[in-house]
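What follows is one chain in structure tokens, specifically the form predicted alone.
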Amino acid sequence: MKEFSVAQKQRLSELNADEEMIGRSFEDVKEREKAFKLLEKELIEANKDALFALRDGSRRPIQLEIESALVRWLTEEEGFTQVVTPIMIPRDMLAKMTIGEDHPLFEQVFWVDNKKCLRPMLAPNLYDEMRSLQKIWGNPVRIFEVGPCFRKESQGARHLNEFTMLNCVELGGVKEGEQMAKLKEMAVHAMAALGIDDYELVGDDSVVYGSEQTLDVLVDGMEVASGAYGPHFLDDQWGIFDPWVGFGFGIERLAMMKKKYRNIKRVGRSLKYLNGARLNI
């Protein structure tokens, strides 16, 4: 029996071909190649129907999509603020968030300089613009950020370089106690507001926040948001002492699950893909 060859499977996944599509077997070679031909010209017809469709249709990506529905809710139902703060940060915003060269992040982060680097997270910034602006408005704060961060990852189907984050942090906001709820409640409506109705909420670890503190939003098992909450031992460094909750989410990963994409690279920053389709067709 005969099998794709590499190329083969590396130009049908480009083209979304799906696992079984790309494991097919077959009696010789020549019925292979015949296979392999249809197969391609069937996957670039559905490519091109797909930015036809981008074009006389939304005219957005995936990816803005749902960076604007999260958008509304925050603004619209939840009465969450819209910040923008810097993408380069300087080298002492992570110390504070006890990011030093020991710290499994600190060999991911990309150095501008010995001072500066571009922000491998939103949580540096927030902290620093809630600490300002509770002393302007008092208690609530409630900000948001989107936009994109920067990471040294493996180049694997569930990972980039360069990613959209949307953080949202609410402070002075939930009594002690309460914070977890609170995040499992703002993870309800957030799917909600996404159309998304298969998901699980996990309790887990943080790199950065340390363990019970945490909640996770798993779409067929993989990771698309992370709660955190505070009191926490890192708030003491940014000047915030009331009880804060907070989300992250990941845009490309929440793009990729709700379109069933195999690979994570289709809904990123990208010149190869655009809203999910091969571009080099």
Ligand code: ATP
The other form holds:
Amino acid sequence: MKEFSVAQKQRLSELNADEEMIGRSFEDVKEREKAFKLLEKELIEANKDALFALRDGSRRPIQLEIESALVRWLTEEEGFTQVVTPIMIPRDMLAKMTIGEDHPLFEQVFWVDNKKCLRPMLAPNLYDEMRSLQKIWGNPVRIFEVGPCFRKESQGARHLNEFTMLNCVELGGVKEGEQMAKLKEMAVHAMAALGIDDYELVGDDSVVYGSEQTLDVLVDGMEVASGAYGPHFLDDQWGIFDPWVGFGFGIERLAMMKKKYRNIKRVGRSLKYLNGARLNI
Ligand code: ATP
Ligand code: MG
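Output the form predicted together with the ligand next; the form predicted alone has already been displayed.
The next block holds the full complex; its first chain is the one shown before.
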């Protein structure tokens, strides 16, 4: 029996063939080549159809639809205000998150020069911004940001070097002792807003926030969002003293799960894919 060659498997995978198609085997090479040609042609057509459907339909890629659904939920139903902060952040901001040279995340940081890096997370900016706003608005402060984050990852099917995080935080609205219940409620509402009903909520050890204070949302065993709460040992140096709850959603992870894609690249920033469809066909 003959399987598809490595190059053929690669090509079929790029064209979004599923595991079953890629794993097919054949009596001989001649039969295999015939099947490959046919399958390739069908897949090219399917990718083209998907790109026409985008142009003639929603006109917005799935990851932006996901982002919009969460933004609508937060602004229209939960009373959160959107903020816009720098993507390039000073080294000191990371240090204030205790991300120094001995921290696992430090290795993943992209440096612009020796004082500035591309943010690996939104938390430092949001800590800073919520303290400023608390002085003006009083409690509660409900803010969120959505935008690019950067981490050096050993390229897998679930990690991008540049991805989009939506981070929301509520300061001084939740009572001490009720943070975990509040996080669970937020997770349930977010997933309902996205129309995803098959997910799990699990407590986790976060590299930044330590154990027992985080709640992850998993879809098909993959983390799509992480929640955390305070008072927390990091809060003091940011001038934050009231209880808070926050969630970081991975927009591409959610898009990938929504579409049941196996590779996150299909929904990331890309010149090869648009809305999950292959461009260079
Ligand atoms: P993982 O353990 O899966 O690498 P994490 O726990 O390090 O993720 P968090 O810091 O909790 O990630 O970030 C919040 C969310 O951002 C994650 O739940 C995930 O959905 C998303 N995310 C984190 N890193 C990446 C990445 N490299 N590519 C795409 N999405 C990511
Ligand atoms: Mg996490």
